[in-house]
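Take a look at this one chain, the form predicted on its own, written out in structure tokens.
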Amino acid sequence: MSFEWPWQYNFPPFFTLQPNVDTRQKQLAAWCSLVLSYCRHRKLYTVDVLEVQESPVFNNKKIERKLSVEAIQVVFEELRKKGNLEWMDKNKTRCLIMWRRPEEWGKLIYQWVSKNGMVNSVFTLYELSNGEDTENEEFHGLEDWMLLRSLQALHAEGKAEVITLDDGKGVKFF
């Protein structure tokens, strides 16, 4: 399945931050939506700012337009304000992209556990994110850091507890 680019992606001014406040707000909203959709499509969770500038999301070779590193930082700051991004370092060179928040992943995981009658069961983190039983689930392949945050969100709701097993971490669902 190929990624569907929004109409703005082929509009050259989209790749230059607009000076008008209202126009810029709409532009940033469109960029945020594009970045989250693209990361979701590619299942990207960790992004390097310098590398991403060359990726198709910020570099449209067809119209020969590229978003500047400074503008990418502005888009990423907007994503951070919305709770969809966390910086991994002080220099803001790498970040975690959360195209779905931990609470949303937790809800999806718990729905799967409930639907399959596995409440009161214990799973290793590997079984949840990489096991055969979850192959057709959207959370299959979820990176460990996001899986743990999702389970912590479920813990806060009293629906799960992260436990330490001999070979790593596991989770018990309630």
The other form holds:
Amino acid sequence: MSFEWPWQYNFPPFFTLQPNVDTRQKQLAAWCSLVLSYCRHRKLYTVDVLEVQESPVFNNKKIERKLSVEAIQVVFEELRKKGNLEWMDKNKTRCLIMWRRPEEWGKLIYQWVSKNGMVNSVFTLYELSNGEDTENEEFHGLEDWMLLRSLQALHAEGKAEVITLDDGKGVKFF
Amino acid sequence: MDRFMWTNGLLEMNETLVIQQRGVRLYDGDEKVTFCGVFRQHAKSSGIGKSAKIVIHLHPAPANKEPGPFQQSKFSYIKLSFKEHGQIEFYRRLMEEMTQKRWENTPVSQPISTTAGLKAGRTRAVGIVGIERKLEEKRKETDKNISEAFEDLSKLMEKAKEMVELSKSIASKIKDKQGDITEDETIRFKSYLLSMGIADPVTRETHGSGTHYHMQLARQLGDMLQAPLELLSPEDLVNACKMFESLKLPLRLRVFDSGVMVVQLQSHNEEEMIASALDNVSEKGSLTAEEFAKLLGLSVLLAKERLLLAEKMGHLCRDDSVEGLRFYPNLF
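Next up, can you give the form predicted in complex with its partner chain of this protein, since the form predicted on its own came first?
Then the entire complex follows, led off by the chain already shown.
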């Protein structure tokens, strides 16, 4: 399924950081939403800032407009404030994009676990993210760092516990 | 050597110590002199330097030379023998002094005497001394003038300091919005500015302030804006324009955020202008300042100000790219 661009994407002013404060707020909200849905669509969990400048999301070749580096940083800062982005380094060159927050992932995973009557079973992390049984699930292909955070969120709710197995980590659901 | 003069070891009024050297033997001509002291310039002389000895040829002493160790001498030169070296420096200083002839610049003065006063001693010839005295007086006069001038300068500095204090206090009051600037301060400030030639400072009350000239000018501007005026300085124009309201003229001076100042009709209605700007832009999809200016027959500067105002109000948004700055209706 091809990605559906929002109307702003073809509106040239969208690619200029607006000086009017109110206008800017709306503009940034639209950008955050676009970035998250794009990453979700492409299953991107990490983003390299330099690379992403050339990505279609910030670079609309059709109208010949691209978002400046400064503006991209502003958008990323917004995402960080909302809890959807985490910098991986001090220099802010790479970041984790959480188009779904750990708690939300945890909820999805637990739903699948209980739906299949597998509470009280133990799974390896690999089984969860890459096993055959989870192929149709949204969390299939979830990267380890995110999977762990999701399970930790569940742990906080008393619904799971991460354990160490012979060949890696695993999780027990309650 | 009959050119020596007795003196005490102290420096006299117009003498300065150039160089002091120990262990110098004085020769009257070729005869060793038994006394010793600091050698000082008094008479004209020319010198020839030799190793370890300096020979100084002296002109005959003036007739009124005070007594010295030798009343008469068959020699017209003296020798200085430097037993403890130092002759090079001594010679150098000697030559320096000879070239500068510093003693000729300072008037010959009496040794300071406690009694009898100076008048009693003034038996010298009027000629040179007279000239020298005049020079001295002139010098004193110059000195006085300079210190007076500096007095003015220091008074000016005082005033300037006061002004700086005052302006600082006003500035900080404005900044902190702490109470009003007192009447007294305003008056003081204005009087300072007036004394500096600034007739009309920018104050909040425009009514009643400003010179007669500006008022007349404002009237003229109001009546016949089209008529060619003589050369006018921008400051005068602005000052005149500031008075439109107080003179009840149908024009207004308007300052934009960017600092651009315009004269506009009193009847000018801002909201209408912005609404019509939005219409224009929507109709065309988007507009640059130049295109807008052409459309309305305005100057580009005015057109841009209007577009910026509409953007500020949230009616328009901007597209800033390599193609230029373009305004769109705000669809966000």
